[in-house]
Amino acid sequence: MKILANDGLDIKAVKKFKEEDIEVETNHYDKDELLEVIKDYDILIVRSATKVNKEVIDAAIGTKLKLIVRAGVGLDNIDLKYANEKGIDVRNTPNASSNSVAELVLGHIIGLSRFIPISKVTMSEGAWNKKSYTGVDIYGKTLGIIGFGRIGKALADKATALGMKVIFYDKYIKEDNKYQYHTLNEVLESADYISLHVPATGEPLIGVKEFSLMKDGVFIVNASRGGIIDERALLDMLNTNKVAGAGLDVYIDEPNPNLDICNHPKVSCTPHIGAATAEAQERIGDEIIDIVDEFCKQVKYKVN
């Protein structure tokens, strides 16, 4: 059996494949590249780099290729419906990472609140803008986190053991033992903070319309997927100070993004390293190697 895992994968896991004789391939192939390799693979291991449409997924077809595994939680750079229908199953490790987003997204709301980010760069230039960057306690305050899978929950207990208040929306969750569901507009309207964790649409959640409902001052940070929120009227918001702050670890256009959100003074930019720790990697391995062992038993069994 050959795995291709394209955008890598934990050495942890790639030495564990090898001592179970799984041939595994590690080096990147662009989208042409890719197509003519696929057809070698019984698996393909991918991050949010490449790209799995319909047209890799013809090149597969009538191959070895059984199984595209997603190391990472999103689904949105492979065409799940089409490769499903061509007999191609298609997995995720949604365990793995879940802790590793929530401490950036903290991270991002704790730089906002203090002008850490801006600060190293005004500093880095000569200046001591001590008096310019009086910042704000995340204590006391009121963070709404809209999605309340894995990542919302982590980020919910992180952000309450700080002093935060923690409400949330979910489309599907409507209740919880610990926290207090609201609909959409209520969690626009009330949060000092907000913390997108929900899946690529195809149309922003959060656009003018949603931002007019927000409380002026607000922060909000977006570490799920790029075109949740739309960047222009983002920009237009943090020009006119009705959003405070802005902590983005994703983009619409990757690895390309907007350079006048990179640039803004008020927006923390990171590149799209939510599950970039050497733990949330071991993990996802981990996951893998569940994934790809049944993967293996499903095999066998239909062999024999």
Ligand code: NAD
Contents of the next structure:
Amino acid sequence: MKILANDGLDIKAVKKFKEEDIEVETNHYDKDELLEVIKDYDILIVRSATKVNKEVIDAAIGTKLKLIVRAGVGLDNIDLKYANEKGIDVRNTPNASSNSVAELVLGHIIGLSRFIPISKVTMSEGAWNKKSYTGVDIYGKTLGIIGFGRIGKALADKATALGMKVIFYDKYIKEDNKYQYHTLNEVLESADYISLHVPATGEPLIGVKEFSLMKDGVFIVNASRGGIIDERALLDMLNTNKVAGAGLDVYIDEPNPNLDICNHPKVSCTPHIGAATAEAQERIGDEIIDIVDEFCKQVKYKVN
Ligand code: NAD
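What's the form predicted in complex with the named molecule like, now that we've got the form predicted alone?
Every component of the complex follows; first up is the chain already shown.
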């Protein structure tokens, strides 16, 4: 059994596989190299960097590759439908990173409210802008969560513990024991902070029209997928003070995001590191071990 972990893998998972005599390659192959080597592996594990498109899947057809694992949640870098059509199973590790993403979002929320990212920039240039940096408390403010799945719910509990009032909108979930569902427009109109936790939608969910419904001076955070916010509209809203601050972990162009956005004084930005904690990576490794164990059992069953 040979695994290619093309975007790396938690060291403990690598060790565990080696103990089970499963070979794990953690070298990164670029697209052309991947097309050559993919035939040598039973399982391909990727994070978000490796794009598993039709070309890559075609190179694997008729070889021993039978499973692709996304070490993370979003499957938008994998042509899931095509892989399944060609008999290749695709799995992800949906639960492992929820807490870590929710904590990062809170970091952006607090950082923006208290000018932490911009203070670092201006102080490193020798400025002492104490009078310009009167922020706002998050205590007592309304947080509108759009997309109330694993991460949205984890964020809701943390924000509540900090004294925020949480409301949510979800396209499919209309009820919750603890939190109040509202329509999208109601959330946009009444939230002081908005955080996005939906899967890639193809089209921006938040554009000029949605921004126009928001409160003046709203804060917005996107740690879901680039493109969920129309970045051009966001820049306009930051420049006209409609939006007081934006916390971004994901971008339309990764790894080369729009620098007008990253350099904007009202933006707190991180390079898609929502799941990049030691604990999340360990949990992802554990989930992958379970997936591979299950796969090995199925393969054995089929052989017998
Ligand atoms: P989830 O599937 O548990 O929750 C997503 C929720 O969004 C679901 O409840 C679904 O009903 C809802 N939804 C779907 N389409 C919607 C729409 N158009 N409008 C409103 N709601 C909609 O997923 P999750 O684990 O909470 O992850 C959410 C997002 O976070 C995903 O896009 C994922 O890729 C992203 N993510 C980012 C990082 C990071 O590093 N920044 C890490 C993990 C996950």
